[in-house]
Partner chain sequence: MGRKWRGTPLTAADIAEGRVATAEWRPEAKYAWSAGESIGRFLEELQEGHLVGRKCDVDDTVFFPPRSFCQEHFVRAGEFVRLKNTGKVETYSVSYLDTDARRLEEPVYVGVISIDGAAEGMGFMHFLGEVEEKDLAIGMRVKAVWKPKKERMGAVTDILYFKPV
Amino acid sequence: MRKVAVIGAGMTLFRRRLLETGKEMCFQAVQMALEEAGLELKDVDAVVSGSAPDAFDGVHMKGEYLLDGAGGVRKPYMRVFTGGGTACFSPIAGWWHVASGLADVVLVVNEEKMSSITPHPQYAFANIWDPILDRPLKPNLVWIFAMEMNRYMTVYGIEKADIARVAVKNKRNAVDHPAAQLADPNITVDDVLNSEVMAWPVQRLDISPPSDGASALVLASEDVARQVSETPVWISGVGWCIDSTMWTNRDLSFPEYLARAAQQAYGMAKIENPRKEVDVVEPYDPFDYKELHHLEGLLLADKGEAPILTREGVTQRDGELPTCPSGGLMGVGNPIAATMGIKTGEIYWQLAGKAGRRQVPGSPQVGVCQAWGDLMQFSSVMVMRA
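Assuming the form predicted alone, can you produce the structure of this chain alone?
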């Protein structure tokens, strides 16, 4: 198996309504990633496209629709999607094409243009529920995430204020991100606690709204990476796992599927003690409680311990375990699959020393990114080294 490096990344603005089409956003992200990598489109051997369901863009066969904007013309081209989990799973798909020897350079391009859907992209999920068990309850996404958040808080006795601190941290971190949609240097815990209730205990400032955006990564074999890049960042471990679709069949207080995916990635990366060996982490945070949930699933905190770490400042950008230094989805925005730019892309920039004002102190050597998708039961994990 060949070594694989990330040698370039790019992302567009994340905004509620961007004027650019999905193709144009892909083109912009690709330009930035290739420029940073010092390559041109002719140097790319294959293209991986990542996105959430077609209905989020209102475009059928979205992979084919985005092909030319993503640089896939006359090249091997494939689309993967695992909902929000695509943010780490599409780079994994790019990784295996290079690691296997099928390609020397792979371009990974993720896109989402959710503002195309009226009145709200969530309506795309109206018919995914089991017609006998679920549909009579009239569930929606916020509804079921609120149920998971409530279970997490109840089992471990977590105070809502400790969860709100995540939203405050990430929105303040996002002030330093040039693509951020939701940055707020002055937000407080009280602001979060006093915001509109969506579905208790989820309030408006606990959740990231729909966004438009695109991001891209350039992955390369070791030979190519050492020729063209002075700061390659190596993908040293990957993992993914999916659990039962039915939330009634698993304990919502702990993401067991994520723990298994993390163990796969740590095993491949030869990490024996992730709490001591990981320098920076970008867990998937579409809700503030999910950062905490996912830190525990990544085995970087004991069950119910992540809120304490947040309260004590451990997860601040200058803390012992910088968590979402980008600002995450809560601060930068949430164009589902395109959040690859603030998960995998951010870990690349941090380990390459290219994060600018977001750069964590010291010289981080090991980073972990993670994404979460399907219906609360899938996670993808990637471990990267400088």
The other form holds:
Amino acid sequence: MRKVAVIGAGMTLFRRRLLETGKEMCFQAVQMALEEAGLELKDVDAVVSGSAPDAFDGVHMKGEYLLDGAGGVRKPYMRVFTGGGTACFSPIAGWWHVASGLADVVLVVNEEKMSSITPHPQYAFANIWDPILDRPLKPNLVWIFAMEMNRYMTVYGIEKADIARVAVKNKRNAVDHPAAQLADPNITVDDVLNSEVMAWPVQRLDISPPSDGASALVLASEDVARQVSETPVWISGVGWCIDSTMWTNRDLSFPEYLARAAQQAYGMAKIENPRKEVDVVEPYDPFDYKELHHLEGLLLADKGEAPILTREGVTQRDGELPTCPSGGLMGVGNPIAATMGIKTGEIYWQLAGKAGRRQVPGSPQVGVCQAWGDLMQFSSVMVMRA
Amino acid sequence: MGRKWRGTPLTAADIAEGRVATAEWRPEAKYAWSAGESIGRFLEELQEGHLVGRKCDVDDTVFFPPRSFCQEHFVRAGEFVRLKNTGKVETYSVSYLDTDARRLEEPVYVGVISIDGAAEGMGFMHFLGEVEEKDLAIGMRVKAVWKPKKERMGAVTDILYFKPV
Ligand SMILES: [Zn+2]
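Previous: the form predicted alone; requested now: the form predicted together with the partner chain:
So here's everything in the complex, that chain up top.
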């Protein structure tokens, strides 16, 4: 396999509603990524598009719909979709295009426009559930997360306040992100604990918002990367794994599928002791408890230990294991697949030393990003090196 | 860095009051699903007031809800097995949200209930009832409360909810 580098990243603002269409958002993100890479569209050999359920945009076959904005016209082009997991899975698809020798330069473009569906994106989420076993109960997607969170809290005896600290950290980190939708420099644990109960134990401030946004990455082979970039960031391990769709048959307290995906990625990256070797991490945080769940699944904390690390400040931007220095989905926003910009994109910027006010100290050398999706059963993981 | 962070934020009112050009569409698609072999039998048994699982003949694992093949051994599943009407709450939530994210005045209690006689931890989602919020607990023993027989339709809602034993 050939070495593959990220040499540019771009993203739009994340907002509840943007004027721009999905194609226009893709175009903006791609332009920003190509500018940083110092390349033009004619240099791109292939394009990977990532987007979550078609029902948000109301256009089926969204990959084709977004094609021109993603820069894919008359090129090898494909769409990948693993729900929220698309955020780190489309970069993996981009990686295999280059690693295999099929392409030297690949654009990865993720998009989500959740504002088009009215009255609320929840209407589209209702179509995710099993039509026969689940939908007659008229479920809300938040239920499934609330039940997972409750199981996690109960099995490991976790206090709600220790989970709320994640929301506080990420919304404060997001103050330094120019694209952020929900940054809050003054938020406190009490604000989270006193916010409206949606589906206990999930409260209003435990949850990331629906957003519009797009993001893009430029991936390159070693030859191209060394020619055009002074700060290539290498993709040194990838992994992904999916567990049973029968979510009511699984113990929700630990994401076993993620541990498998992480082991695959660490193995490829020759990471023997992730807790010692990983300098910065962007786990998927659509809910505050998910950051904790995912740190444990990534084997960066023992089961039930992530809340303690959070309480002790280990996961702060200047802590021993900076976690979601971007501000994450909790602070920057959650345009599902487009959160690639604050997962793979953020780790690229951090390892390239280009994260500006979000830069974690000590020039980090090894970073991990992760995303989570489908019916809370899938994870994608990427290990990157400066 | 000189990066250009672009995007033009809109408010809900910008759209509702026609300050930007928009177009509308309402899909009218309607679906009717065949429940399939195993879930079809499951629904028929529900109408009769029974819960059924289905066995893998390789290691006698009892799946609940029943399914037509074993995802581990990848063989066709064996006999259907009638299970008890009782089980255990594996997790639950107290929800103030309806399916369209509108706020409910009174919350609904929803949980995952693993069924006695099925493999460890194999359950399904259903409501919890005849219980105070403060008494809800993971590990709580519960039993099914059925609709009157003539109102049952062969659907998971033939069970009204599970109540504490
Ligand atoms: Zn089997």
